[in-house]
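Consider the single chain below, provided in structure tokens and representing the form predicted on its own.
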Amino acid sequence: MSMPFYVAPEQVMKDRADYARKGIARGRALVAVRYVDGIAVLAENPSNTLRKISEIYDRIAFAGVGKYNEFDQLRVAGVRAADLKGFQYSRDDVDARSLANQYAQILGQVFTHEMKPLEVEILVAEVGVDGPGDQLFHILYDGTVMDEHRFSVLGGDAEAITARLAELELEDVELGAAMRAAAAALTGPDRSLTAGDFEGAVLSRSNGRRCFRRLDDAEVGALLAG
């Protein structure tokens, strides 16, 4: 009977992480930026039907990068979990923190125990009653959760996009300024993108009970034009 090859656990984890990172980096990036009335989310996505940004619950949005079928399954699971908790308890009991922790457990379990990790990064964003209540949870392919503040960058060339955003003044900006900053960071100095190349949405405190609103190409274009 032949003995199986031994591979050190740390090498297995490293190989899985490299595999996931390469798959995610091939996709187009996404940026979320806080502004005075909530959170703006802008993704490079020329598709008119496949959405990277979606509503999870009243004040909560979901965004994903990487393999569409994988992060869309996570989106559906989040919607079901939020609906069940809101029905069993109260709508006010549904929060981004608990959803982010559930996503982290799923991603961490798959990364540790399955042969192939999920090639996704996801964002769970919640708009608070006031500015200090806004939350951005960035969850990586291995289940790592990062609580981010001014902005969050997922996928693509995330390091370069983060560096471009870090250079900008993003304190108490209006929606138009936030969207222009996100678009400039996603585009970079060497490319030119139009409103049709982006998918945009906002979580706005002024939208009533359901804070999520998707922006069409005309609205994105108007905001980018300033």
Contents of the next structure:
Amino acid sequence: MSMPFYVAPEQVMKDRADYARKGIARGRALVAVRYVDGIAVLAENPSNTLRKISEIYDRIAFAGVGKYNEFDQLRVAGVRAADLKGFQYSRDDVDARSLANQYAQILGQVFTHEMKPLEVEILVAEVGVDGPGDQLFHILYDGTVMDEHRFSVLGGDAEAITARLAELELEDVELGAAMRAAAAALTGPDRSLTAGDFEGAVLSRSNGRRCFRRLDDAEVGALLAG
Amino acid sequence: MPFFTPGDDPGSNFPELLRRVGLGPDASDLAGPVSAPHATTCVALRYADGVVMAGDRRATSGNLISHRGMEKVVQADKHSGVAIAGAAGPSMEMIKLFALQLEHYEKVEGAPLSLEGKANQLSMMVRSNLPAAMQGLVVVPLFAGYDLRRRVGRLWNYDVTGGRYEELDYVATGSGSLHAGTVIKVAHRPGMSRDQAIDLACTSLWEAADADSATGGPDALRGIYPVVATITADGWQRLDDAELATRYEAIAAEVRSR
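In place of the form predicted on its own, the structure of the form predicted together with the partner chain is requested.
Every component of the complex follows; first up is the chain already shown.
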């Protein structure tokens, strides 16, 4: 009878984390920045149809990086959870914090109990009625939740992008300035990207009940051109 | 958070999702008629840029007025609206679920349903209400919207069994529909302007309220006017009460001068 080799739990967790991190690092990054009227999200995404950023509910957006099928499954589950809660109680009872906690539970569960962790990093953003109410929840592959304030960076090369954004003055900026900062941080000093390489969306307070709005290439181009 | 295995996934169908998580409607095996407030008279007609929808605000229980401010014409999504005549409770629930289903589909699939798809979806909801309809809780909606693919306004009429009938020029439902429909039938012309179409819709409800006790007329005393909205390529737009007050003032002046 063959005996499985003993592997220390520390080693198992480390191997899984390395595996997930490698998968995420292969994908392109995504940045969310708060601006005067809400939250702007910009992702490097060569595809015009497979989205990284999408709407969850009236004031809530979802963004994911890593393996597409995995974060898309999480996105749909989030839409379902939000719509069910809004139907059962009231539209006002649907909030990003509760969704972020549910996502964290699932990611944590999969990380410790399944063969393979989910190779994703996700962002749940909620635009408040006023600026201080804006929330950015950044959730890692292992279920770690981070509540971020000025901006969020997800995906490969996140450290360098965070460093580039942290240098900038991003208090109460207009949408164009926020987008340009995000694009510059994503692009970095050694590359050049055009509007077509980005996918952009905003959660805007002035957009009526459904705050989410996707920006097409022309709009992203106009914003980046200033 | 609801998760399903790939072969077992309810997709973008929200009512099915509700059933799967145990929030669906209870299977009713109750017998006998149920009496509930009734909502009446809604119309929709086509004009040059799209469609106009209008509905009075009255709900009745037998010979009593149970509600004066009910809104039976409701926006379903950016480019469509529903108007409902019938039992008020199930009607409002159906409108709520229908609007939610359109939004749910749009979010899950990443693109809105076609106008035809929305009309079909509503048809299924009306059909699923048939057991309640047998008890007297009848729901008969109208559906109207702007078809972004064909670039025209379109209208649908329904019956209790979920039958779906596309109408060309105009449609009316509810207890005052005979009067309202006749008014529109006589005056409707293809390619009417926005102003003409709104005035015709307002007049039709005026005449319906004049002849049908279950249809409410404009209530200048309380400032309650019918819900009137247009749906064009730019989307749903509801008229404000100030504009409706002026229009009804003009209609009243015209009636006085006869």
